[in-house]
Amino acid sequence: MSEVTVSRPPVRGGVGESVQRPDGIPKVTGRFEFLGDMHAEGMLWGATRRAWVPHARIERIDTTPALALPGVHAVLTQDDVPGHRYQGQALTDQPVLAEERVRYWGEAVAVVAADDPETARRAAEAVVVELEELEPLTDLELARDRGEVFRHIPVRRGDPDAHGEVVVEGTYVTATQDPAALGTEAGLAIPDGQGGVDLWGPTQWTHVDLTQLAACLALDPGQVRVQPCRIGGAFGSREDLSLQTHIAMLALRLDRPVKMVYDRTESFVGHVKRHAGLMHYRHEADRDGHLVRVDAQILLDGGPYQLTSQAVIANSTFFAVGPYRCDNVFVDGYALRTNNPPSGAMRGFGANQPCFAAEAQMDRLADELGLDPIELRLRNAITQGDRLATTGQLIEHPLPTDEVIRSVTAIPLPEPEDDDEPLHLPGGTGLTTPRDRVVRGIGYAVGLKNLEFSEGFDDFAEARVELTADGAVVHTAAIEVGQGMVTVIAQVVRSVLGMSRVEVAFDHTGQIGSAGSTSASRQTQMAGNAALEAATVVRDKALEAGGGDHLDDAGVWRGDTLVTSLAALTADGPIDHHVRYRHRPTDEPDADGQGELHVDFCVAAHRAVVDVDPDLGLVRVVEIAIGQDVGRAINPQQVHGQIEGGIAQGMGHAVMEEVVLDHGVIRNASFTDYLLPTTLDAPTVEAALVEQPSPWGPFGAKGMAELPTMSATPAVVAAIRAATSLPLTRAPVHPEDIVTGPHDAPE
């Protein structure tokens, strides 16, 4: 991988520097407690019990066989929520346990509490459920003429008689993409005697998990303490309620420390996942390849319940033209309730969808005209001081769409492989195909996102620095899920101390105030920002304290030379302080989808190399490379990390990965049938980090950990299409899509 080019930071372990994770040798060498690992003197197992069909009406539920089993302590349904009986975030539609109905496959009923896992289990299965089964509705297009609807989105923005000389249209599809985090659902909730709980348990988001537990718990907020976890992943589907309702009644009930694990197929029904996306697309252009006009439709379904449908949406809608210019624009965004698995944010937060359907488009244009598509993209990249296609809202920060493209097209293609090792060939130990069968291809895509919450949404994180004689500490209550906060605000507080010794605390619910949540890139900029100006404060109170004699030549504070004079300057107690810190305001749409919607935006390019037998329909990711805007690097290994994270995830989804559904129901609920990348998937990444710093982000910094899996699908699906000339229109590529043709060829 490129090594990205840094000035030397001027204090040990601050902005700049690649500092090694305080968890990354516990976790790989297994003595990180995670979720699953958490124990508790008396603890009690909790099990749910389930219905296994996506539609049908409770016609009775009798827990009395679950009751008589010996260990068993309790079983609750939703007629013992004490308090509101649903939860959700923007609206709290979803019932805690199913009430009336079942509305997708897995859908929880009931609880137990047992002495033991197996006791429990067996409890939750003797639960009587008697259903009268249902017609699920699982089809988008019959979801929207129903009027099915989560939100709708129209942006109208040009003029309606605008059209080129040049058109193409398509139509394209996006599967169900499980976020497969290592990890299971799993928590512990404790009751704290005084009848409040303390609860341990999957979130990227404590204070939102707070809000909705108090409630449905009928206690006050600070009778709920919601834990910072140490959660093997995350990708989004973290940030709706699981298991922690359930938990927490089932302690309040019996007051007992009570604790549930999800094995793998229960995992799978018991969190969210991307939104399947059906898009209808028609981009218009002049004949020098200048874009005059997209038209799209974007169906995105929800499953039964909001969550955060109208979040998504509202990114799939607003970055449907990609990063290119456009005067006039018209798109229609629907998310939509049906009886599929419930859908939530995931790495991308609705922006993947439409970057695979424009991406496609851009191609399918470049290639009527008879251009380049590089040079098509370059002809209509957005960049600072230009207009977003949908919202018209000015790029007021940099953007380097240019850049990004320039960059990924410089780094040099991998030589051609003509040796016949199994590992580099498509079928590999599968010794399936010859050398002399294999195709090509190059593909390439860029993508745009948003950073931070938008649409006019109060979005605020805290932060709180003390110095204190041991050093300083930050208090935060930012959700690391793996992504780097762990050294991100510890950096970015180093380097404004100028001392090293700098720690960063995860404070429960009733410590601090919230920091958002681990989404939408928005923790390295809002929990950043705060614990920025939060030490800057400390750092000038500490300077009045008398510590003005540690500047050096260039006025900055070597907080590292107070080492030996914190005691005193601390003899008071800490110098600390506390910010809240908010981004600038932001518009809600008018009814036109028109406003300043965002706060900041993000860009990347990715190209894709790949290899395909096209007999077998086999594809082999030889290397992907991207060009990746990050503002500034503030730990460039992380960087690096997230980005192959990322494209391994992108290139998952444009290759094998997909839940598969019939009439609802999950037919391939584990890891042996769901297919993910392993090691010996992984393409060779190269990656060209471009900084242009951010105005308001810390040091100049991004978030940008969402990019590389975005357009990285888009990108691999084009290669593809470049190896054997087929339209692709569907995400993932299916083997018999490349020895028999697409399903769905574009109109």
Given for the second form:
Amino acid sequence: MSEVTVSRPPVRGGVGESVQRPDGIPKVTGRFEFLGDMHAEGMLWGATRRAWVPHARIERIDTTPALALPGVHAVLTQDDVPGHRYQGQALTDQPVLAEERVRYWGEAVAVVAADDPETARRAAEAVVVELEELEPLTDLELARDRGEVFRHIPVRRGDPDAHGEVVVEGTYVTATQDPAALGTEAGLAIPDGQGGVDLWGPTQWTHVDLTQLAACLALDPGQVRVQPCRIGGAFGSREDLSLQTHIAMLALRLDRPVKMVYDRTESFVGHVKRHAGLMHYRHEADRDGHLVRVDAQILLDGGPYQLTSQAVIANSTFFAVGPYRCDNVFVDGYALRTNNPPSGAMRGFGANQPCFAAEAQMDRLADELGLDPIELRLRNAITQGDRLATTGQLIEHPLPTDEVIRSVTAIPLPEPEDDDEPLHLPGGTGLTTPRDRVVRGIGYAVGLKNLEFSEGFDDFAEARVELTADGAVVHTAAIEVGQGMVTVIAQVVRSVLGMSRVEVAFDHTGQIGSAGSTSASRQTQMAGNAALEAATVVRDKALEAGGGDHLDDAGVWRGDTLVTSLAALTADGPIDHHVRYRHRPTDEPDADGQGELHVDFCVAAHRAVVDVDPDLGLVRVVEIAIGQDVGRAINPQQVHGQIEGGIAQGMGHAVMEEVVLDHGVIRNASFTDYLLPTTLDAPTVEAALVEQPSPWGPFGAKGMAELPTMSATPAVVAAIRAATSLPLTRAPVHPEDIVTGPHDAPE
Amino acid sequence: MQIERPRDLDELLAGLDSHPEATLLAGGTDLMVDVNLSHHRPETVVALRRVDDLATWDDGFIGAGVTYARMEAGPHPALAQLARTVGSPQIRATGTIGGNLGTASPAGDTLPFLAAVDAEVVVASRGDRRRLRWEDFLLGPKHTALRPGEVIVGVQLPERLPQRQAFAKIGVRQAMVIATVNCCVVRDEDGKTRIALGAVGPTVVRTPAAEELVSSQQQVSATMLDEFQRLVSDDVTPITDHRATERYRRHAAGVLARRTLERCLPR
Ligand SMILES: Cc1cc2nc3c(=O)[nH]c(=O)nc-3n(C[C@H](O)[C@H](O)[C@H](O)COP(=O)(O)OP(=O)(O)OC[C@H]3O[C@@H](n4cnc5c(N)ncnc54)[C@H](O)[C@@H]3O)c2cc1C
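In place of the form predicted on its own, the structure of the form predicted together with its partner chain is requested.
What follows is the entire complex, opening with the chain shown before.
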């Protein structure tokens, strides 16, 4: 770094400021153009014919009645896929459109393009699909026994004969959670007239879409431009393709732009969900509460296609113990193939399910030992210098497990309420519950998760910073899904350059290389570091060219003299620099699941306070407090935004959010019945940020946005257990579970 | 699709006479959901909002076009309470009592009130007007006694309504949720009690044995409340669906009825 000779005020809009997002006001005032609002001259409308059975053999597809309708331009099936017939990141098993068999309820069988949405919908209905229904496989243990395994990961660490004096065992279930992004899947494909196509679709990673699209469309990757787009939420569900290949096929076939928008029911079958989990756990500890041994078997429901299940089960397996030390760990993680809806990435990416089970186990253990659950967790809390319980990896960087627990317990508890305001009582406006029937419960949970991609993946992000007379522009293909990366990257670059005139330009796949996925809590560190390195080189070039010691919006300064204006500095063209940033390499696991598999980790601790009406099983989540590891908050307001949203999603999964499956059929594929917490259900959130700078994140920042969701679910359920003294081993907890026994309980 | 927009009741009834199969549109909060889900493709739609006669509220007569927003601010405590639980502010601003009757969902939130007060549903067609007791109007899930060419004009409440009345509704959200059980209790000064419950049978139901038990009593003891709760649980005929189990609904109906009754007893 150059010597700083004059003390200057920090740059406006730099690191540490709660910079307002550029898309904030347009979004709340309805002026923001989301994907579904896009329009192209002369465009046709696409629609999808789906098969509403969980498993069937396709006997016959007849598209002629659909093609015969006036205004219908094309009807395509799997036979019309121009190139590779399978998509999904592994390109192995998910047909672009159903092939020979229907493997889940609502699978796409044919797509049509027509003059208007209504004609397209009627045409889709007119496609004749004759099916012979088959028995769906929907039971996880059966799938495991039949060998329907996408991936099995064994972890064998330590002494198989080691045992602890105190043993607790349990079986836990987490139901399928839907990401339920408010924007449904929508997309627009515009042929370029030269055999190629420009494509806007719901994405978190344009370059991985590109690989699949080019293969399936039989095009050169240069002929497909996957465009950054304006997404109405993601939470992981846009890591896999939905309608992109379909609209691109139609557009290329017809040489006309094609737009498609899913309705809410279609959206429920058109994107991946959080895997349901079935987990058996056995924890053994000594009398002082130190973990001696953990055995676990984790079954995840992947649905019919592999998608990202191989990586999701890795997280479940390697974070099976949570943020605790333990030297003897034996885990078997299985991602299984079923005829339930396809599962994939969702906020927490496989670390949530075992967190629910393992945290319940920690409470049982505390109970068994007669120890305070906080004290038990502190005694086992993992930190820098320890080894990860499952893989044996040395924790090289700060990991403030102890601190997040202590900071959450230091937040004062909410006052007990004594008023009769309906919204302060379980049941709310329904006026179900008198104050004297309310029981309060408090529960804790701690979550641990990896940051970035693991297991030897070549994980990189590109960015290019360009300095002109108007200021600096950061180019990246990283996708803004609403999480606020657009402000974070600009803030990082402002602080590096010392300039406030910095903007972010989102490039398409033809303009810049991959930034990797907006997932795994990675873009603040990955795209952030790429931008930081590029900006550092641009600054140094500028200082050298301009002959000064610092830069601002006016130009290059030496001391307090402006020596070269920006215009003069860039008279011969912009100063720019392009970076491909990689984090340090990681290992693939060995046969025992051991190795340096992860680049870094993040922790958070939640405390939930709930009020329960035990007679009706109604729960009001009063408050959730969190101690959150952030490294450094680049934009504190956005960190709090992620915490509040993440907590709402985690508590939603604790008390209401469940995709109700009945032999593979979704019984609640609408917002009438898939209940999300509204603002009246969302608890008060109290957050304590723990800032121990990451040695490698930009300005010490860590990715953090998955953790608020993860341990919120087990904390809320722990609080309900505390209020009811019931075991409650399944998430979400329904009123039945508290009052009369679960749905499948014998009468 | 053809859309008619009559401006008064005569024009409406004349229109219905020539299009008896027409679909009536009030607030659209049920109808449009059906249309969007492609369950329903109406050929002719008659929009009711301009018909002022339907929006009147005269003491005991509530016009079919009265919205939840108005019920919330109205004089009947239980009606105001139930209106507050319906949907979101947007739904309450446009959804109507006539639409709730027209849909006749077993979980419709106005229905326990109408059943508990023994309301009559006033329907009209060209040259004819009928008053049907609520149980003669609500025939089954999404099934009413409305004939082609008829419109619901409103509901007629009995002349004197007890001020002791209360509504309660179970759902897993604090607001904006379909009832897994809802309940309305009204109690006269002399103790006569009527109770109606929704989402625990094919239509809203009354539980006569439970009513009788507490109607004869000025003072209701704790033992009697236990018995009341049990009678309600025994009398309802709920089903298991994706929202709740039969067992839970049966149990919850008893608890909810008891608590709602307790709100109508002198403290
Ligand atoms: C988000 C949301 C939340 C909701 N929450 C609730 C809730 O909490 N509780 C609840 O009970 N309902 C709820 N509903 C359902 C709906 O709002 C109510 O049933 C409402 O009362 C319907 O009234 P409407 O005026 O919108 O009826 P419309 O949708 O216009 O009509 C409904 C039906 O009644 C018929 N109809 C309407 N008016 C007449 C008339 N005058 N004569 C004859 N037939 C007529 C129509 O033809 C149609 O079949 C909700 C709906 C939504 C979309």
